[in-house]
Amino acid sequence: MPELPEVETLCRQLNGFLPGAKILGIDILDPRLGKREVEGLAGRKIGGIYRQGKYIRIEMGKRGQNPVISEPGKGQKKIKPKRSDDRLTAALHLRMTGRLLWQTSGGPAPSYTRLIISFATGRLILIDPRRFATFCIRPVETAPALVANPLEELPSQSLKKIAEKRRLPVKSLLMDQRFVAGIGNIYACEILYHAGIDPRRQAGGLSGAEWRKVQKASATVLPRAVECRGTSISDWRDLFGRSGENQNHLEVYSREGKPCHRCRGTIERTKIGGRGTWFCPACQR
């Protein structure tokens, strides 16, 4: 599943050229997405594009005034034309295998295309083999707030207080989207490795100093992954179809049986919350 660095990569790439562009049309190629979601979007201009957790949020500005369809009859009040001047946000979650592709040339859509948004300069394509990705339209004001954006700062004191009230492994807490926005399996493993903390430990047992280590580790792991345009282990590609490069910097994820880069111990794999978890038992305490 694309995580924070992958989604942040897409948002930054889209913000490089899409704000101000007018939507010419939207084609829904998968009925699971629902056609009602896109009614009335043609003609709106794109505002800012930003990440909220693992969501891509695309703001769409106001449209112009609709024409008067008919004149009122005798004794009727003149009806003012309605304005569709509410700002909207398209919320896109890529889920397991979704990805976005920007295409400037014509030709057929790629395999597994579910959604196409057309602009004068090209088209934005949602590709999703497993059809889990979601796309919905909301008023700007209803965009939900999330507790922490770890790309800015992981709030160690807040997480310590949250952890004290719950009995769960520290890795599970980092991946809980109610508390931390955007960290998934790959980066939870990497952050805890850099912090030197065993992912199996009860989150409530971590000291303030240990949570500060987690905070510092996230400030290293996540920005580097964004600079590398994400981690391409299987099917992740950026907006222009290129693989990411962060897989070249992974310390523990998917390295079972290989030597630890820090202590030369052996990387092990276990399951936490049903997810594969890689760690070094020798130097993660």
Given for the second form:
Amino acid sequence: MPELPEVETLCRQLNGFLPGAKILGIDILDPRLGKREVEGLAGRKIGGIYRQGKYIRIEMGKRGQNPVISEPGKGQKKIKPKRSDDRLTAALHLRMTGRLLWQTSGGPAPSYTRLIISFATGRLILIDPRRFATFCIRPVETAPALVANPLEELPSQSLKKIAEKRRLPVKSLLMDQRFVAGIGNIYACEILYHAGIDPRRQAGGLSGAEWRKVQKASATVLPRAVECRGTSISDWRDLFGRSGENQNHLEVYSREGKPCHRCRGTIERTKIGGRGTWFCPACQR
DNA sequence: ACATATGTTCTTCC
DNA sequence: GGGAAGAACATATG
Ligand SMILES: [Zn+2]
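I have the form predicted alone already, so could you send the form predicted in complex with the DNA?
The complete assembly is shown below, putting the previous chain first.
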């Protein structure tokens, strides 16, 4: 479900009120998420929440000061902090159908609730029908993508460098998380429409001018989608259960057979890398 | 029954 | 060895 704009929306909303809150408890309702270590999270304070590609990173502070033991006649002795007392930055990935919901009213958790993190003022709920979402307390930190944050900038020069001699479709390059962090199927289709480039083109065959069009298209598409709080085409909702608005700006995604808004031609669908791909054959070359 | 779904990862084959 | 295609994960919908 969520790509960069949806994950960015959740991070901004969480950052609006959650930092400083103390975790009261964590319930894992889906064993696929892994049970271990999670108990140690109770008592920790939330730090910042930030986006890393499509990951939601949640900083969690220590549970309090390290315990100190007084020994008579020998002054004080610090106890070595346990590993579970270290700071950590958890990583949540929503994959295909994950959602987060902030629930302040009591009442039952929604269907497909997989994880509940409780605070004094409410609870944070992970809803995920397909159960692909992952939640890691101490994720292995991996090398950042070559373009770590395309919301800030998707530089044409970096793209051209990455694409050199590669024959994969330009769409697959944009969606490869090792290259560009955060772009998924909807926004790859939309960016290439705005850039006027056929998604099936070999990446290595694009000119500098064409990569500049991609950069410019991304600078239009991604910030607008964030302002719209994401694309609600099926059941995406923001942290407070509201639909996004970016579905009103889609030009090609899921619009097979419908008229192109620019040339009135027909939007077509094909498959690239196993994923549905929509484009206007007249406007995208 | 089959195809499809906003994602990632592993296997297989060239 | 790089890369591309396919399958797998689990569940719903048309
Ligand atoms: Zn067109």
